[in-house]
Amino acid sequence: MLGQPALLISDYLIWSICLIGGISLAIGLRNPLQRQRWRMILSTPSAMASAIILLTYLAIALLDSVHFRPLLPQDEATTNGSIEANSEQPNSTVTYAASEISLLDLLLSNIRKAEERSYSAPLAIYAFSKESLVTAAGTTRAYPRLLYGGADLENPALHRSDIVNRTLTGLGLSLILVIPIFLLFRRRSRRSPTLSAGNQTPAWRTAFMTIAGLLIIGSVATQLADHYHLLGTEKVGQDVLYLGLKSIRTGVLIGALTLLIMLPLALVLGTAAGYFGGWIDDAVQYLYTTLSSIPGVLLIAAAVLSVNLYLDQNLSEVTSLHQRADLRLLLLTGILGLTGWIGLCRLLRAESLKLRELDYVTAARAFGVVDARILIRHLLPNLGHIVLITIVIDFSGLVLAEAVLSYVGVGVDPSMISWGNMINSARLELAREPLVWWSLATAFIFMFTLVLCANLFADAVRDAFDPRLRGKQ
C-alpha cells in the first residue's frame, strides 16, 4: 500500500470527466457515420500527432490526480507533521505524512527531492551565482558545486562527456521500445481499412513517428534528469522540469472544468433563445449583453478577490495547503465558466434561429410533435459540430487565460504549481545579469505545445464535423 488515500475534489471531477467522455466516445463510435468522421480526423497527420500529444498531457494530468498521504518511517514520524492511524496489529500505529502527494510525485521522486540552494542552469554542475567559500587559502568568491546536479561526477572535467554518454544510453534504451512499436504499426497500416471519402487511411506513419519521438525524448530526459537538473532550477532550488510537468494538471483542469460549467449554460440558453424566441430570447440577450458589457478581466479579478477574502475569513480551518489551493482552483473555474459561455451561446442562438425555419422542423410542428422532442431529435444533433469545435478551441483559450490571470495575481493559489505562476515568478529573473531564462522558456514550451496541439486538432474536427465543409472535401 502506497499510503492513505487523500483524493481532492478536483481529482474526482477530472476522473469523472474522463470516464463520461470515454463512454460518450464509445457510444458515438457505434454509429458508422461517426466512425467515418473520426477516421477522417485521424487521417490528417497534424491531427493524429496532436491527438497523441494531447493524450500524453492527459495521462500526466491523471497521474497527478491520484493523491495520497505516504507512509512515514518511524524515525521521521516524530520529527515531521504526521497523521496516525491504528494498524491491524495491537499496540502499534501507522504514521502517515500530513501533506498529500500524487502518483506523479512518486514517479518523479528523484527530481522532486533534488532541491538546490538557488538558481542553476540546465545540465550544470555548479551554482548560477557566486558564493563565499571557505578553502585552505581562506575565504573566496566562487561558484559552488550543486548538491544534486552532477553530484556523482568526481571529476568535473568529465562533465560534457558524461552528458553525451547518458544521452547515448537514453537513445539506445528508447530503440528497445521503438522497434517493436514500429513492427506493430507496420502490421496495422497494412490491415487498415480505407475511408470512403477520398480513399484515405489513418496516418499510422505519423502516429509512429510521434510516439517514437516522445519515447526518445522521455528516455533521454530520464537518463539526464536522474543525475542533472535537465532544465535547471528556479529561485528556491526546485527542479524546473518537475514544475513544468506538475503544471500540466492545472492547465488541463482549468480547461476541462470550466468547459463543464459553461457548456450547459450556453447550450440551454442559446438553444432556447433561438428556438422559442419572444420574451425568452429577449431575456437571454439582455443577460449576455449585460455580462459582455463588463470588461472580462475586471469581472474575473473582482470575483476572485472576493472569493479570496471569503476564504481568508471563513475557511481558516482548512489546514492542508493542497485542499485550500484546490478549493481556490475550483472557484476560479466556476468564475471562468460563468463568464465564458457568452460566445458559444450567441453561436447556438444564431444557428437555432436558422434551424427552426427549415422544412423538417416545420413539418414536425405541423404533425404536433412536442417542442422537447424537436429540440432533442432535430436541433441538438445539428448543433453538435458547433459545440464540439467551440469547446476544443475554447480549451486552449482557457489555458492561456490561466497564465494571464496568474501573472496579474488573480489566478490560482500562489502555492499551486502552474505555468502562470512560473511565468509570474520568472518575470523578475529577466532583469538579472546574466539572464535567467530557463523557467520562462520551460513554461512557454509546455503551454505552447498544449495550445498548438489543441488548435490543430480543432481544425481537423471542424473539417470532419462541419456539414458546410463536408461536401468540399
Second form
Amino acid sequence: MLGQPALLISDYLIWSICLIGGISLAIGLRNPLQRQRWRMILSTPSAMASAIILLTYLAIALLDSVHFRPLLPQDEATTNGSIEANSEQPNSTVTYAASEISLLDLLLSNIRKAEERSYSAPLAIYAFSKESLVTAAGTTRAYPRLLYGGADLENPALHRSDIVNRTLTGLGLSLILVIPIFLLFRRRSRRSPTLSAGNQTPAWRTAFMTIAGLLIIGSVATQLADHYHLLGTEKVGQDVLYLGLKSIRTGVLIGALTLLIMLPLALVLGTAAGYFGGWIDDAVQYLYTTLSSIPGVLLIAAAVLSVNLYLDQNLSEVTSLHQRADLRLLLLTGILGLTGWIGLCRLLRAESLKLRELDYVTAARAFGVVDARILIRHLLPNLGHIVLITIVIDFSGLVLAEAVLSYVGVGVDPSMISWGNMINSARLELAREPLVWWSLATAFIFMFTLVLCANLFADAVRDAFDPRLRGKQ
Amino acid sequence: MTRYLLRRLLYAIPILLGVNLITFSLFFVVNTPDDMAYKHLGDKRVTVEMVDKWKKDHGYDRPLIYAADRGGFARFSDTLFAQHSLKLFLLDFGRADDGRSIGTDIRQRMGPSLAIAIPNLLVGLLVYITVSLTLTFFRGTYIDFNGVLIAVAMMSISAMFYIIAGQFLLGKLLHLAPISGYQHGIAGFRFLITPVLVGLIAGLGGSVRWYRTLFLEEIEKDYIRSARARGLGEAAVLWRHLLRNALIPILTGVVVVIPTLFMGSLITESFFSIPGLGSYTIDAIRAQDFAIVRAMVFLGSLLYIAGLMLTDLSYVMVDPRVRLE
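For the form predicted in complex with the partner chain instead of the form predicted on its own, what are the coordinates?
What follows is the entire complex, opening with the chain shown before.
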C-alpha cells in the first residue's frame, strides 16, 4: 500500500470519460461499416502516428489522474503537517502526507523533488547566474554547481562525455524493446494481405516507427533525467520537463471534460429542435443565437469572473489547494461547455431536420412508433458521425484556448501546472540576457505535438466519416 | 428588402435583451453588489457603512428589478436592471469602477484597435487568397500535399507563440521594429509592423486550408470546364472565373467580422501594449471591473448582430440569385 487513495472529482470524471468512450467505440465497431471506416482511418499513416501519440498523452494523463496521500516515514511524520488516519492500533500510527500526489508524481519523484535555486540551462551542471561562493580562499563570484543536475559528477571536465554515455546507454536499452516489436510488426505486416483490400491495411510501418521513436526518446530521456535537468529549470528552480509532463493532464482534461458537458446539451437541444420543430425549434434557436452573439472570450471571461467571485465569497473553507484548483478547473470546463455547444447543436439540428423527412422515419411514424423511440433508434445512430467529427475537431481548439484564457486571467488556477501558466510566466524570459528559452520551448513542443496530432487525426476521421467529402481527394 | 431589414432589426431586440439578461444575472444575481463592494474594499475591516457608501457611489444601491417603495414608473426605472442593463441600449455605458466614463474610453480606444485590425484584414485577405489559389493550381501534387501539411502544423501553434516569436525575431534579434508600444498618426507606422505581420502569419494556416477547400469545391464545376474548353489559360481560369464564384463564402465570412474589428484582439493588443479596446477589456477583466466587462459584452453582441445583417446585404450584392424576402 503506497498510501491513502484521495481521488479528486476530475479524476473520477476523466476515468469515466475513458470508459464511456471505450464502450461507445466497442459498440460502434460491431457495425461492419464503421469497422471499415476505422480501418480506413488507421490506413492513413499520419492518422496512425497521431493516434499512437494521442494514446501516449492519454496514458500520461490517466497516470496523473490517480491521486493518493503517500505514506510518510515515521520520523518525518512528526515534523511535517500530516493527517492521522489509522486509530485502530495506537502503537503504530500510520500517517499520510497532507497533500495528495499522483502515480505520475511517484514515477517522476526524482525530478519532482530535485529543485534548484533558480534558472539552469538544459543538461547543465552549473547554475544560470553567478552567486557569491565561500571557499577556503575567500568569497568569489562564480557559477555554483547545481544541487541535482550532475551532482554526482566529481570531475566537471567529464560533463560532456557523461552526457554522451548516458544517451548511448538509453539508446542501447531502448533497442531491447524496439527489436522484439520490430519483429512482431514484420510478421504482422507480412501476414495481412496487401492487395485484397486496396489501401485499407493499417499503416503498420508508421505505427512501428512511431512506437520505436517514442520508446527511444523515452529511454534516452529517462537516462538523462535521472542525473540532469533534461530541459533545465525555471525561475523558482522546478524541473521544466516535470512541468511539461504534468501539464498534459490539464490540457487533456480541459478538452475531454468540456466535450462531456457540451455533448448532451447539444444532442438533446439539437435533435429536439430539428425533429419537433415548432416552438421548441424557436426557443432553441433563440437560445443559441443569443449566446453566440456574445463574443466567446468575453462570455467565458464574464462567467468565470462572476463564478470565481462567488466561490471566493462562499467557499473559502474548501480543504486543500489541490481540491480548490480542481474545483476551478471543473467550473472552467463547465463554462467552456455551456458556451461551446452551439456549433454542434446547429449541425445536429440541420441534420435531424433533414432526417425526419426521410422515408424510414415516416414509416416508423406510420407504424405508430413513439417519438422518443424514433429519436433513439432511428435518428441518433445517423447523427453519430457528426458528433464524432465535431468532438475530434473541437478538442484541439480547447487545448489552445486554455493557454489564451490563462493569459487573460480567466483560465485554470494559477497554482495549477498548465501550458498556459507556463507560457504566461515564461513569456518575459526572452527579454533576458542571456536568453532563457527552455520553458517556452518545452511548453511549445508539448502543446504543439498534442494539437497537431489531434488536428491530423481529426482530418482523417472527417475524411472517413463524412460521406460528402469522401472520394474527393 | 427594406421590410426584410426592418424585420431583422426588430428581431435583434429580443436577442440583445437576452444578452442583457445573461450579463445581468451573471453580475447582479450570482454576485450581489455587496459581494462586489467587499471585493473592491478588501475583505478585512469593512464596515456596513463603507459598503453602503461604495454602493451609493457606484449607483448599485437599488433593488434588482422591482422597486416596491417607489410610485408610478419609477418602480421599474429606478432599479439595477433599468439603470445598468437597459441603459446600454441607449449606448449609455455608465462609469467604470474608477469613475471614468466608459463611453469616452471606448471612443478613444477604437482608433488603435482599427489601426491594427483593418490592415490585418485586408493584407490577410490578399495573402491568404494568393497562397490558397497557388495550392489549388498545384492540386494533387506534392506541393499541394506539403502545403496543406504546413497549414495544419501552423494551425496547431498557439497564437501566443507567434506573438512571442515575432517580438523576439523582429524586435530583439533583427531590430526591425519596436517590440511593443503605439503612437498616433503616420509616425506610428513602425509600431504596427510586427502586430500586423504576426496576425497575418498566425491566421495563415487556418485560412489557407479553409479557402483551399472552397476553391476545390468550385473547380470541378461545369463553368470551369467550359472556360478551359474555350482555351483560357489556367491563371485566367483561377483568378477570373474560380475566384469570383468562390469569393461569395469568403466575403460573407469576412463581412461578419467587419463590425467586430472595433473590438480589437485581446492578446495581440495586450502583448504589444496597444491602447485599443482589446487591451481595455483585458485590463478590465484582470481588475475585475464588471461595469466595463458588461459594456464590452453588450457592444460585442451589438456589433456581431450588425455584422450578420451586413452579411445578408452583401449576399444580395455579390450573388444576384439571392433575394431577401
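Positions refer to the first chain, counted from 1. Note that the coordinates shown come from a computational prediction; the quantities given were computed from them, not determined experimentally. Definition used throughout: the rigid core is the maximal C-alpha set that superposes within 1.5 Å between two forms.
Taking the rigid core as fixed, one finds a CA shift for Tyr360 of 2 Å or more between the two forms.
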